[in-house]
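The chain below stands alone, shown as structure tokens; this is the form predicted alone.
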Amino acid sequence: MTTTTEQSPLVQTNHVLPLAGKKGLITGVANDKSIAFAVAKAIRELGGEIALTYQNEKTAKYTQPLAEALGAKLFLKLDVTEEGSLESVIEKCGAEFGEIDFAIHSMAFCNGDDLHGRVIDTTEAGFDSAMNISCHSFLRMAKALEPLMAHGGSLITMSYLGAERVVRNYGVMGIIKAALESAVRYMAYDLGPKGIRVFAVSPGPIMTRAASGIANFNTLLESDAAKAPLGRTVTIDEVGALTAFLCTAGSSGMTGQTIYVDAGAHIVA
């Protein structure tokens, strides 16, 4: 009779956190209720090191305490409408980290009139601004990060169901998000040979500062909860957990997808 306690090779005995030693950039943290903050928190809990950005001095006073609480290695100003701002941030990340393993693009903007009006009434300036900040900045981010992702990594942006279906009071942002999701697929194709994976995460409606600008948002929350198979809406922590997973080796065989985290609401007409 043997008394050996040798474990099966299938038993995991290494408890190193999934993102230990991984480093990345997270944009779009506005406050502790924002999706980007939940993502940053989830990534830190998995052992990742992060750089966070703020838009201007007004927002910095709210976000700097969050950056400090999360142990962010860098806290940098980023305004994608200012020439060179994005590239400067990524250059500083490269100097601090050497290589980048993941980046989270959580930025979007649209004028209120364009958001709530008919899409055919959208001004050229309003459309250009929304597309630049909400979509093209993701392409620019990828281009600037590409040299720092020599061993591959994950690029992740945030979308919404309005990219696929008409959502009342979402207006031209639905068109912009559709372009963003298309960009994810083309970026995945272009960057795949370098091991860089690209995703769009599409959360259900969550009461964030950005969402507060959408008319009748409470009605949208209620209708989503009523039709979702899970019978509720999702939390920012659930979105954060999914996004963090996409930065780990567990998602290494995936790229180019829009991944819904909405309690299943998107499957119900």
Second form
Amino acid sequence: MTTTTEQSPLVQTNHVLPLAGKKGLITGVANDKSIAFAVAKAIRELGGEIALTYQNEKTAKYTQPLAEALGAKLFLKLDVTEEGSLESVIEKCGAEFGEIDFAIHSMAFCNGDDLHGRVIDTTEAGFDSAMNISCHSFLRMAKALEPLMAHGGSLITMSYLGAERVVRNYGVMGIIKAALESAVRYMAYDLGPKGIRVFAVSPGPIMTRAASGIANFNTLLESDAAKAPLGRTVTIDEVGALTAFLCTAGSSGMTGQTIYVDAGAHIVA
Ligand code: NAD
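Please give the other form, namely the form predicted together with nicotinamide-adenine-dinucleotide (NAD), since only the form predicted alone has been shown so far.
In what comes next, the whole complex appears, and the chain from above leads the way.
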């Protein structure tokens, strides 16, 4: 057996938490059922400092107590459809943290009609709005964060199996998630030389506010649990744990992937 003096990235000297001293931005918390909330919890448990965003005053009512419970350093309004909103949030993060080590993009939106109708009936306005909020905002986020990530870091977005397969009632959102997963690969290529790693996490179905807008979502939950090798669906905490891991040095050799956290459902036809 050969010996090496190099330490595994998983080994933490002096029992330091894996994200101690790391700082980042987490978007997309609407309430305590949100995937982004579980991500924020997991990152805090690993020692990371966070800035949290809320979309509007309506959601602030639910998210303010969550931000306080999580000990978020910043709690900022972010509506990616408002000009300058994203850039202003990132500027404030820069002023507070100096450098940024991770950012989580957990936002998506699509009109109900476009979600449930035939994709060829999608209006230009509906397509543009879904693409802007759910995909292009991730590119804009990376662009604004790049100067703050001089020492590298992780950028993570949330995708879904509908990117790869036709999922009933997911409609145009499947096309947009496919673009998002492709964007992750191109972004990983462009930003790799700077040590910035980019991922899409692809959770199985979970009942959240966004998911409640998808018709027959309960049927999807049941059929996914029935076919998944683990015989169940996943929890937001399982998605949070994977996402937090992608922000740590334990995943330092990975970038550009879409990583499923779906109890294995995607491998079964
Ligand atoms: P959620 O409703 O809790 O989160 C969606 C978030 O998007 C909300 O916080 C909302 O405020 C935000 N958002 C929408 N439009 C916005 C805008 N214009 N500006 C800023 N924020 C905006 O639901 P969730 O299920 O936690 O969704 C998070 C992500 O996970 C989404 O990308 C979703 O597609 C993805 N996802 C969800 C599931 C699932 O089954 N729940 C599965 C796979 C992927």
